[in-house]
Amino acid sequence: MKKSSKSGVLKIITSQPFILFLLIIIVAVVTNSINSKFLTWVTINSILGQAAGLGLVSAGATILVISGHFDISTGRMVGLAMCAMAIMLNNGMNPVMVSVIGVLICVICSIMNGIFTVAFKAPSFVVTLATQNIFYSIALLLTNGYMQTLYGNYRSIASHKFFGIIPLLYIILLVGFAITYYILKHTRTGRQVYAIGTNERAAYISGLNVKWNKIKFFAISGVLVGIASMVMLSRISAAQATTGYGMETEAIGAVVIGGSSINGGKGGVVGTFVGVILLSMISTAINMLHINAFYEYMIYGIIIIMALAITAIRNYSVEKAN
């Protein structure tokens, strides 16, 4: 019993999420020692608010990566949905209806990515490389290249607080991750995600409808991307075709940092959540310490490489032990 308990503790403290959690504490302590305003509610609120949109996109990306796929069009998808929603709101449409349409736009775009991937038997990376340009072009055509400003409209999602304390943004973020966690760990769909990501042919032989499930995974990701678009539009109160650009790489980076395997079949949403918080915290720390912003993506890259190294070392240790 004691041996089993020690093994469980060792597994936790050597897990990717725990290592990232320690890194978050180190970043927080070091930054706060230089700038005492870092560990204040205002800064923490800013970090979590920034993490809301990226986190939801990353949750969807986790499902796709574990299933062996990538969607690098999500950033352009966010830009398209936000621009369409902003135009509809400025034309007096009901905000609830606009929100539903915004989510549907992302779901349709994601399903289209899934269908093309399945129909053409092409890597999802290549398919979404093409569709991201289509989404960007549509957003440019809708807006004529101009920014769509809401002038404070549609702020209820970003400004509402439960009991006057807990921001709705945080609730949406946590619920999004909680649902994703439940899907992956406690549903048939989750088991299908891991099975197809581990060995697609074996999954097919075992009776899974691989093609339909792939499209389903993309659709789930689309829902989360659509909700992220709502959150970001409410928070920024403006949109343009370039909004969301680069978010897809940050999302996939957060998934990889969180310990999910880029080869599919391994990973979890808990690590992704901690990875998102770490990236948002580093971005804020760079700003508060007045470090040249050009270093931000360099640091992101270094962290991703470190995460890959940790995963490789862990896999090697497991193989050696076996």
Contents of the next structure:
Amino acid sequence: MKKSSKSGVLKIITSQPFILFLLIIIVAVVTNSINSKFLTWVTINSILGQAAGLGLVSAGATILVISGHFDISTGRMVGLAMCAMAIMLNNGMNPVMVSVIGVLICVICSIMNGIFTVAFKAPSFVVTLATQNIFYSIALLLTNGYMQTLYGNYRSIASHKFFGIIPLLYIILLVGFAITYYILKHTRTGRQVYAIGTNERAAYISGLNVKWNKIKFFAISGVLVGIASMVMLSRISAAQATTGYGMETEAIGAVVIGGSSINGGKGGVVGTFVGVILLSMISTAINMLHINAFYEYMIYGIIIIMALAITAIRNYSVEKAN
Amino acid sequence: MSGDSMEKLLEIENVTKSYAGVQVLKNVNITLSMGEVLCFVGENGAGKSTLIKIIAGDIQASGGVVRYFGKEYENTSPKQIIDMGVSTIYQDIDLVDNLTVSDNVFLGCEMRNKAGFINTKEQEKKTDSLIEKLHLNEIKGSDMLTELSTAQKQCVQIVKALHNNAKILILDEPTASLGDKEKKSLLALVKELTSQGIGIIYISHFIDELFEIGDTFLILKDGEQVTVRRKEDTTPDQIIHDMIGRDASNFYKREYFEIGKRVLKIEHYDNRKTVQDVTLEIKSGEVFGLGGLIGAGRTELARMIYGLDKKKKGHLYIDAKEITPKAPKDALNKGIFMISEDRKGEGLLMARSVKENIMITHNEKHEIINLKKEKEITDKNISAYRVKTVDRDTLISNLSGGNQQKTIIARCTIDDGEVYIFDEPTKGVDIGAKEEIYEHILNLAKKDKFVILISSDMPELLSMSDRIGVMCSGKLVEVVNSQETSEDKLMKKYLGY
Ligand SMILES: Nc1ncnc2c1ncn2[C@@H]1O[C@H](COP(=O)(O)OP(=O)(O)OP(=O)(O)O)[C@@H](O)[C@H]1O
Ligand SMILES: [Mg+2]
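In place of the form predicted on its own, the structure of the form predicted in complex with its partner chain is requested.
After this comes the whole thing, all chains and molecules, with the earlier chain placed first.
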């Protein structure tokens, strides 16, 4: 009994989320010692606000990566959904209706990615490499290439606060992650994600409907991307076809930083959450420390490499400890 | 006695290994001489594969010394050990399916021409001459691996192991997936190698096989060295007793009970290739064996019945009710279970826990999983099948081969079904655990289920089945009563006399 609780503690402190959590604290403390405005409510708000959109997309990406798939069209999908929603809002449509349609657009796009992947037995990476161009084109056609500004419409998602203090945005982010966590840990769908990511053949023979399941994973990711689009539109109050581009790689980056395996079958959404917070925090820190913004991407790259190193060292030391 | 130590290919002294505080090998001492066949014997999880991995440099011992050809080395990599002349063939086949035989043989140490490209011609020539030397004439260096049978792949593994003049050859359960005929030629091959002075380390759960080729037996139990015996001073019964601490027979004495009234009809199964118009009737409560040589179409028939492989024709009925499944999922919904012979490729979720591996099929039933109940069912099965594991959350890849097999069988017996197809269910399972699996299989028959058993292990097939259907080149040639036949008679039927 004693031994198991001890090894439980050991398990937690050697886990990827915990190590990342330490890293977050270090970055926060260091940044704050240089610029004391860093650990203030305003900054934290901006970090979490920025994390909301990326976080929801990353949560969906976690499910796909663990099941052995990638969707690199999510960034363009966000752009398309935001543009479509902005146009509908500017034409006076009901915001609730617009939100529903926005989510639907992403779900349909994702399901399409899933269907192509399954039907052509193609790597999802290649399929989504193709479809992202299509989504981008449609967004360009819809907007004629112009920025769509909302003039203060549709602000409530970003600005509403429960009891005047807890922003709705955070609740959406947390609920998104909580639901993804629940799906992965407590549901058949979650087990399917891990099983298919580990050994598709064995999963099929064990009675899983692998094709349908894969489409389902894409659909779940689509819902999360759709909600991310709502959140971002509300925050930015404007949209153009290029909005969202780059999020897809950042999201996959966050998943990898969080310790999920690109080979599928291993990982979890808690790591992704911490990874997203780390990424958003670092981009804010770069701003506040007046570091040349050109360094931002370099730092992203270095962090992903570092995360891979941490994973490798952890695996090595676990082996060594054995 | 320098002459004596010259002959010693391998000396293992006080070798110890532990994983996370669990000792899996304790103070093992053994030597291997030129031309000797040294067998590691023990139950599933006894530590046989672990010892082999230490010799091959795949893992590091926690203590002790391994001396190769009289010398001790520090921090050797697997590659260095291979280059020294120690080749290992692991429990599961490790070849690349979409390469040719010779590409596989030379994988990682390709022959290159002057321009630096791989010299395919030369590689194939070398491979062919090795194949000829080993009398494996059915294989060619230019064959694609996908075209080969499991037995032939096993032979390719040996060619690969020998292509750079190995002096020690290590074989971990090489005959587990072979039929009688292939087994014989592999054993003959091993004998031939020993006459060339090659030292062999050999692992198998077939006791008769060990006595056919082995010189020395190292018996392990729970990682401890029970004893070392020479063939001339021991008997199979003694070895079995050393191994599992009780007596067990190669020939299982099963319990017989009344056969039921319901009938499973397998009608006109045909894929126009490996299976031709097979029609069969099986009674509930009966264990129906399927015998035949490797490649006779038994596995293919089973896979069609399960809805896994495409068929041209074929219907399945229980009494008058049609239950032909369209896919594995459909089969399971109709209560038809199958265990694939390919444990690693089609059975295990290697990166996942024992729990998830046992529960995968059952968990398909409800969207929300009751975690508490899941743990209960898992623990119940771990103890029912005596799966040797630290706990239910241990990765399945950390279990020994035989214990992995037990989890897969457990997977199929959680839910109540009608038809159970076992394709080589005791592959890699030790003689004691085999009896336990037999009991689980017989329990199903006792509960009036339909049981189909495919096995290349003749004693197993004969002792477990009520009747045996003999398949030959895709056709069902005869159904015999297993009480009224013998190994010899059955073998003749397999060969089509
Ligand atoms: N990486 C690992 N981590 C923890 N335990 C391990 C690991 N690898 C092996 N073990 C344990 O070591 C023990 C010995 O395993 P090993 O594979 O050597 O057994 P074996 O004698 O080859 O059995 P089998 O006949 O079933 O193949 C087993 O109990 C197994 O669970
Ligand atoms: Mg083994």
